[in-house]
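Form predicted on its own, single chain, as structure tokens, below.
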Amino acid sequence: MTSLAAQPVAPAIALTIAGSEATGGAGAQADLKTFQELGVFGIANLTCIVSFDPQDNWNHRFMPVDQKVIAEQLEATTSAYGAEALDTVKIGMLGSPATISTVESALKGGQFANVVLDPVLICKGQEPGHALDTDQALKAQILPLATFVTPNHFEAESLSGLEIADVEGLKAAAIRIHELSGAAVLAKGGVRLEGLDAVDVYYDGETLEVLAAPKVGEVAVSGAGCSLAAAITAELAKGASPLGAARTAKAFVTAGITARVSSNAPFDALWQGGAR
């Protein structure tokens, strides 16, 4: 007979504020699967619904969630769990200046000690002017509130204002983004830099570390960036240090890329269960 004393300890809790991605490879779906794999109770508050369009070169079809609905999701979630249980959040795709303002208000409420920003700056299929307004709002309103930022190659160039052609450039960008935000940074080179390894650079103002793993193919995999940021979020929720969270996330994503899921789309999807 199992005694009450043998009951498992309640899991850490993490929230993702992100978009729904219909194929399941990225977005809130990837975040929740990552949280579950890493032993964290995951919550998703949706900002938009995105579906790839197979009739238009697999560009995004973008549908924002009403601002009132976003605010109500955030109100329900933060009220249900409180700051003591829920102090870690991942910010994924927001998609519009209005959504950014709604989320900014929630973050300024002070509940979250860990704010992991995966700075999704571009959504293919959005109007160029709207995308630019969104990018500028994200940099001005959300980046200063982040405690950890995980830009990919393009986003690191955009945030830092630097051209990244090699690992030294990635280091310089990570340092610059930290200077701008005060956050820990994991700048992702991935498969976009030449060499046999997929290289990311961690910098927190004191520690500069290159995280490298052998490349698995030469094409980016859907959900890798989302899952990396989500894995960092999960580890921080469990009490890991930022550098420890980055190392665990790198290994988690490398395993997921190796065990990727193929589809009829022109990209494969990361399998969050690859580390099992």
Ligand code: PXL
Second form
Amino acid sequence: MTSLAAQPVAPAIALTIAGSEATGGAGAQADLKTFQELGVFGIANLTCIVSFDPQDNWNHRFMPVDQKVIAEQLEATTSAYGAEALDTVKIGMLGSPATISTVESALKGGQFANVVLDPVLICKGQEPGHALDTDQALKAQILPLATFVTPNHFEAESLSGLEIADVEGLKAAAIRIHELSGAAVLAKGGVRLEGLDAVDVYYDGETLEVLAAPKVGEVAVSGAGCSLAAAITAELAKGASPLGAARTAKAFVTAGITARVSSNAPFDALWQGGAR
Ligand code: PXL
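Output the structure of the form predicted in complex with this ligand; the preceding block shows the form predicted on its own.
Full complex below, order starting with the chain above.
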């Protein structure tokens, strides 16, 4: 008897080390939806649980996962999938110096060829300077281990020490962050830079490329940064080049922002199905 079922093809696998954002717009939920949408078997190891507070202007309530439990998740995941099956990881919100040290140890285990860092310094609604010790630990311990880093406007200023007023400033910051980290950089202007386009700058030490797409509104959408870095991660897991991954991710996020989901929270959420 012949079967009509297609020969199964093993999917690429990718891990996100990230926080849960309860409303499903950002964090691990956005990462897993992005992985799935791009045909990658997704794994999430949770670092914290964020629940916005509707009684307090939707500010963040932050609950870290116990360090032992974070280490156990990473042990389970790296043991289940060796470096041949799982060599690509995305780092999202870590949230504390202790978690940064736990994740640093796991990265130093050497399993991951692709380490995509979304340097979440503060989230929408948080004040800059909120968590200086965490920011400093991220720069000192995780940034040097990254192979790809995706700072937004604020994070690019913080990581580079440069002020960014326009695309030329974004280019200078991307070059500086590459020099500091050795990683490929996609510095995101988003809605923060003036003009009709949302402009990002890619730099990997050789190629400098401006990625532009028409802005969809003037308000930042929740999950855009997470989904962009997750899409880069998925594409790298499938074997794309860093620049190819950046281009695909930009198109994926632009479609997802166009198909955004609104709620009672003050920001819309990106819909990963927007590119279908
Ligand atoms: O968008 C950054 C982000 C990442 N991860 C988690 C978050 C947020 C923002 O709210 O809650 C868990």
